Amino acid sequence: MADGAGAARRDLTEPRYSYGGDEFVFVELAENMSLSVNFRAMAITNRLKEEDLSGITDICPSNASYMVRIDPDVLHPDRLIEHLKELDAEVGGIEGFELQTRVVDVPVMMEDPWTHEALMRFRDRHQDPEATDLEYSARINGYGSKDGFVDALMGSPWMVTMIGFVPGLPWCYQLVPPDEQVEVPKYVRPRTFTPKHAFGFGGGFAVVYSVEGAGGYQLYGIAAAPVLDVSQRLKDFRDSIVFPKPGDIFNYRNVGREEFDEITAKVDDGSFEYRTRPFTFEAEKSLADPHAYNREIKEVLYGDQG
């Protein structure tokens, strides 16, 4: 069943409001992820940052819940708090909530050497040694093949609903209904190693790993380009070494060995510039009918190729 609006009021539960030793307030709006549960995020956080209240110094939006620091000489973590239920109960649902954000085409080369060379090295920890992740990953979610697992990830865009667990790492969620969404475990016991770049998804998100380290989630593929640079060398990093932001749209583009050299020759030599359009997101549009939804926000991000 398509995640309507309507469905979306079932989605909410009462916001839980806790505290964060003296500079935070942490407020817990439902224990499962959704996209309508993280649109009302989304929308009381930017709020309250159009609001530029004073003592405010920090808002850190997530995926079914949001975090506030605050200098409590300035703001009083209770009087926040009552302040914060008010902007609740005027968001009310998701109703008439749009968002200014960008469409962003972001390349992806599936089943690379990189990360298949160390998916292998790890498979003792992984849930089925005899199969790649891909393969593992489309078999569980009913896929006859990976092919047609890859067509579903790459078919619709994906909302950025936080950033985390590593600096610069974005996490996105489908615009898809919830009976599409792919869902996939992670690894039985994490890797000690992970590409920088690499493509992965667990539970039910698709990450860009914004630096080499740990990890646990399903290896597919590598991205082209980073998404965290803190030297700030290309221009689409110079107000912020991270890229990603929360309510950013991402489609996930398969490519190609030639194209992906042809982009990572660009970063290396500085001239690469992520393709991206402005767009305003519309969430009662997006959960009434997501498949034309996804296909008008691709027309806004690839409608000048021809």
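Remember, it's a predicted structure, so these values are computed and weren't measured experimentally. Definition used throughout: the rigid core is the maximal C-alpha set that superposes within 1.5 Å between two forms. Residue numbers count along the first chain shown, from 1. What changes on going to the form predicted in complex with the partner chain:
Once both forms are overlaid on the rigid core, the distance between the two CA positions of E23 between these two forms is 2 angstroms or more.
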Given for the second form:
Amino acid sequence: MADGAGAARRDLTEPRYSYGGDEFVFVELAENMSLSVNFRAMAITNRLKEEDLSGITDICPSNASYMVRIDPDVLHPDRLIEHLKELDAEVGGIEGFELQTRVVDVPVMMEDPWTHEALMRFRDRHQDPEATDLEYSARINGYGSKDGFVDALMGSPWMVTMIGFVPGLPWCYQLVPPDEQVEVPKYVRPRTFTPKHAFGFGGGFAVVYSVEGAGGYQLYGIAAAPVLDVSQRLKDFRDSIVFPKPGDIFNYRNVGREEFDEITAKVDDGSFEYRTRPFTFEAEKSLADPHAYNREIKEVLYGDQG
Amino acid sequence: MAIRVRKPGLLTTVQDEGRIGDYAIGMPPSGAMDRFSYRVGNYLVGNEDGAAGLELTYFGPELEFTGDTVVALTGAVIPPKLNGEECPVWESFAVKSGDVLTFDYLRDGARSYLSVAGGIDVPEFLGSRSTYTLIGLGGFEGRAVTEGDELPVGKADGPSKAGLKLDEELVPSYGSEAEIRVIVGLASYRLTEEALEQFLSVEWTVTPDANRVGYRFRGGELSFVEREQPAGAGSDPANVVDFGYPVGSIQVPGGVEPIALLNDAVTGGGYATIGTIISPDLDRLAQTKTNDKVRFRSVSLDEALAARRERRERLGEIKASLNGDG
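Can you now output the form predicted in complex with the partner chain? The one shown was the form predicted on its own.
Full complex below, order starting with the chain above.
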């Protein structure tokens, strides 16, 4: 019960309800990140989506909070807040919280030449100019080698806890006990350049940058496939230009150059598809014995591969 | 017909009401930064609400019309000239095939809107024609217009009349100082009481870093309440566990430069936000430019909703009076 009932109770203390101007209601469930608080944000926003209330234009679950955009002429912010408090009480703790979701294999090449080139260009903005981002992160997280650190990142799956910053960028929180969570600072000053598909880490979150641009997360590698496809060319993007969904379970898998090139060739010729499997995620199981549950999750994803 | 771009100006983009409803996938709304001016422009040329126009920034383009139509310029005063002759603003006027529209130097405000009968007829992307240049989607090929572009113009729905004019008393003038109303909240608890007071009393200066993504201000230093940083937030006192940013929210990375996040901004991130500009005043902020002075005033939700109602009613009256004229 490393992150069980105690953590759930702590997250129940007084969410902060706030107006984001006249068109947003912003709800911070907790100041600290935990899986249980993210499950609560998802449970509340999923109910709100099902209700399909008029006057709501956007429902945005995020890591330890959520945000709702409204037309206040149709739905008064105070009326929405009252309703959100009711939903909050209904959802209660995370007891019995289940999520119909999917498990996804996300191939990543660690220490690739492109993010390496980018991170070397911005050493003057980094905490430790003498080390790479990976070496630095491994050291401050108490790993003797960067290989051990990479094994930790690639060894257990992650939950997509928020989408945003730019279209399609997933924030991912690892399904491991709190004492195993990796935590790293963001760059001292943000970079002005980050390669598209870079696999980065900041605070307690792993991300895949969907597009090239500025960024402040530590850079470790690069994903082989896109998370955003504006032209909707690939099969996984037929319904949406964005692949990740809140609640997705991503298993980042370290691939070598050869497999990376095979995947990017498939992306280029339009035949690439993510390996995904449907999955019913049970929050209590995950919190009670994350490692055992993660083995189950990986079995669902890779079991038929022999 | 089309509008041929002979010179692009500083930043000329196709915009409409914006791309609403996709915030949850990280899609900012884009759209006209000053929606009051944009909407009045559509009324003046007899367009349906939501027709796309051009947003002109600071320095106007040079445009040639390939057919006869009616146009109007609203918002900032970037004095327009048709074939070298001065023409009016906040008033519709006729153009003929081959006519060339040029602009003098900016006189007041920052963004001007060119509305054309029938609207700019680029394809919609996720329900909007607005340009979002960061990803390269919407508008004309996902980018600001450039020399040689031919911007297609739609067929006008009804009769458009030259000489329709916004009542002089309703024409805004901007000057170089603005008061912007905000609702304090979000993670404002991260600022010390003195810092919040300071935020609301300092005269802030718009820096050169002021565009469709956001506006940065200088003028004071704001300190954060000391705390042990919570799990997942990162070590800087300005860091929070990454959360959503409302359009118009203000964050203070490092405590030095408040940034107002605007139409093309990132939709979330890990910096403490301290309040949100109310939607009617986003129009006003869009007309401020580098070195202008801005003060932020804290208002209640009721005041914000009243301001919103007032703007809606004013736009309704303008629309009715212009339709009545036609």
